[in-house]
Amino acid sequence: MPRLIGADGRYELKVGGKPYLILGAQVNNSSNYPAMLPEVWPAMSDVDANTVVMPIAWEQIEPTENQYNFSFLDLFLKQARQHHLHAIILWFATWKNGGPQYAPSWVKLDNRRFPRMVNRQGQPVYSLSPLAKTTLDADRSAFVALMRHLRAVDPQHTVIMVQVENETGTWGAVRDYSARADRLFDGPVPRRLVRALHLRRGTWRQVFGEKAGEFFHAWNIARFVDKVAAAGKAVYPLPMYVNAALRDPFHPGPPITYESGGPTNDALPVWKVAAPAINLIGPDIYMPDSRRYFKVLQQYHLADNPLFVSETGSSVVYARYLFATLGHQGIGFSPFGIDYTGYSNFPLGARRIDPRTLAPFALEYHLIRPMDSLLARLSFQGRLHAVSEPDDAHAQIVKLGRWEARVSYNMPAFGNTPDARARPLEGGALIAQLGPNEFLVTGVHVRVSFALTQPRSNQFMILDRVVQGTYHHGTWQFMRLWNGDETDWGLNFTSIPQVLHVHLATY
């Protein structure tokens, strides 16, 4: 079984008993039908993904209550195997971007049986209430049926993880203001949450103050999601996760301005207590500037939360962030909207999805994929370092114990004069420690130079050997030695995939 393991605040996804790094590509929301699959597989090939991320909608598998149809899932799995891809399934059900649009009509049009939330003014809200047992029971039954069918038809473990719901929370209302919700809100905070967060007992308002409504809503949504996930795991225990629609990491504003109740960074402690069946919470990052992107990676890379960038933009500026994700011990990375159906979520992503758009992602995936299992293992051991090009700096220092690496951007392959030509921000470097003085080094559009961290008097660094090679089925294969022009100005990586083993020494 695919499984997530953790130790010392680091995590590893194992697939087929081996470390696995998700080089993912998520299709568009409505590409989950047989006629669309011929437009999916060429894009997966062009981007060189190892994992296709596919929605499965509640309305798709249970259009009539208690009558299930898994024909698309079966076809999708068959074709994913033919294309030698693993898969992640996204369960679009009670919540998809805060709404029930992917729930079947017999659910989303029956407000009496499946009540919607009520806002502060007493008006119905688009989101279904997380407090309705009827909604929970129906969602849970459908998800259990999905997982039971998946267990029966996927003995190969093509599917390696499942996302439960999608960007949960509510736009335009901080919480449910129905009569039942108000009674619960005026009551005590559940003892389990109080104990876990080391808080004093009291009502939600007494305990959480101005955050009370948002955290109350987060608790109820997370408990709902946990019950769905736990029931599915009881049938087929794949790793399960949720994704988060983000608030601004520096200037979030009040909860009415973002998806209240979802796993935003401030609500992560509540979600972690409320939803123990969820293995990780992944950020959906559509913030092209490096300052906010790096901050989000910090917020979701936690000792109790494996980092998986569950969605990110498809425009060229996002490709570089694969490196920063790996630098935060991320288990995977997945740009959104990767198919040739003709739809684009511009301006969140690229204006058009085509081979040219995908080229920056393909370059990095093609570089990393032959050694993805090795990198996943080194990351779990705390020996992997990686950085992405920031918007406003041309160099970074990576500390490597006795050694340090200077990572520079916008530099030519020969000489020290920065390139004055305008170019996209797409640089990144990866450095993995293979031994005390040996490193695996690679990157794109970047220069890497090494130095001693604290040199003694009359002690100098030397590049003993710089070996270019390739990985084939995890085995290193020698190609040539770099020397002279190739090393005199640092190790320069361009758009040509190149991997080096660098041996450092002193004289």
Ligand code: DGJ
Second form
Amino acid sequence: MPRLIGADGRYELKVGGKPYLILGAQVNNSSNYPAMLPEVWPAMSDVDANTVVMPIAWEQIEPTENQYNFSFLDLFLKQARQHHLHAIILWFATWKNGGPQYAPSWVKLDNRRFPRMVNRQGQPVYSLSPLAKTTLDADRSAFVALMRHLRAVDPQHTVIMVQVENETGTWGAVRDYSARADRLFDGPVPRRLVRALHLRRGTWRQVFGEKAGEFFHAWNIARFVDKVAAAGKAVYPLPMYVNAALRDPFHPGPPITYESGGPTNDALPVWKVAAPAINLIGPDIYMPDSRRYFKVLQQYHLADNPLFVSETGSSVVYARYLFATLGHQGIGFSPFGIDYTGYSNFPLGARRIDPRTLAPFALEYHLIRPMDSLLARLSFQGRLHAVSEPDDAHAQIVKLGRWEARVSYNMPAFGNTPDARARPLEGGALIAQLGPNEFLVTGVHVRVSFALTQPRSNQFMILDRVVQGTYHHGTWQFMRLWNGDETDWGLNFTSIPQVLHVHLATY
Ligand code: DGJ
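If the one shown is the form predicted on its own, what is the structure of the form predicted together with the named molecule?
So here's everything in the complex, that chain up top.
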């Protein structure tokens, strides 16, 4: 059974009893039909993903109330296995980007039975109210049916994790302003929440001030999602997560211009208390600049939250952020919109999805896949370091105890004159500590140079042995030693996948 385990604030996803790194690729939103699968598999193969991320829509499995149809899921699993892929499924139901568009017609058109939220002016909002028990019951029943079916048809655990709902929250209204919601909002904050956050009791406004409306909405959505997830886990306990539509990490407002009530970084403590059945909250990162990207990784890599980049852009600049994600002890990374159906979410992602677009992602997945389980294990042990090229390509120092590594970009293979040619931002380096003086080193478009952190006088670092090799299913195989030109100017990585074991010494 796939499991997410944690110790000392670090995490590991275990699949088939072994550490697993999600090198994922999420298909486009409407690729969840049999006719689209032939356009999915070639893209998965071109990007060299180990995990396909696929929506399963409520409208698709329960078009008529209580009549289920899992034929797409069955076909998808069969073909995923044929392509030697694991899968993550996404439950598109009461919330898909805040709205119930993926709920069946009998739900989304029946506002009486499944009430919508009401805004401050008393008008209906596109989001369904998280307070309606009818909606919770219907969503939960369908999700339980899905998990029960999955348990029956997936004894080999092709599906390793499930996302519950998609980008929950509401754009344009801070909370539900229906009469019932107002009554609850004027009442006390649940004891469980004030206790866990070490706050004094009071009404939402008294306890949370200007954040009251947003946190009230977050609490109600998270409670709803938790009940759906918990019921699903009761029949089939796969790891479960939610994804977040982000707020700008540096200019979050007010005003609230983001999806209120979703697991934005400010609401993470509320979500964590409200939704214990959710194993992790993943950021959907569509911010191409490194300053904001790095900040979001920090915000979602927490002692109580394993980092999984649940979605990210498909354009070239995003590929390198796999390294920074691994540097934040990430358990996985998954660019969005990866299939050849012809759709692309440009300008959020690349203009076209074709093998050329996928190449920078493929380069990294190809480099990492043969040692993915090893890296996941080293990461769980706190021995993995990785960084991505910042927008201004400045050099970074990675501290490794007695040693440190300088990671620099735009450096040539020979000499120290930076290479001025224009190049997309694609660099990244990964360094894993294998022993006191031994490191696994790899990267793309990057130079890695080692030094002593605090050299004593007349003490100098020397590269004892730089071994190039390959991993075959985690087993190291020697190819050659690097020496001479190959090491005189640091260890230079290009777009050729190369892995080194570096033995450091002093003289
Ligand atoms: C984030 C959502 O979670 C995805 O399903 C998709 O709508 C992208 N935004 C935009 O392509």
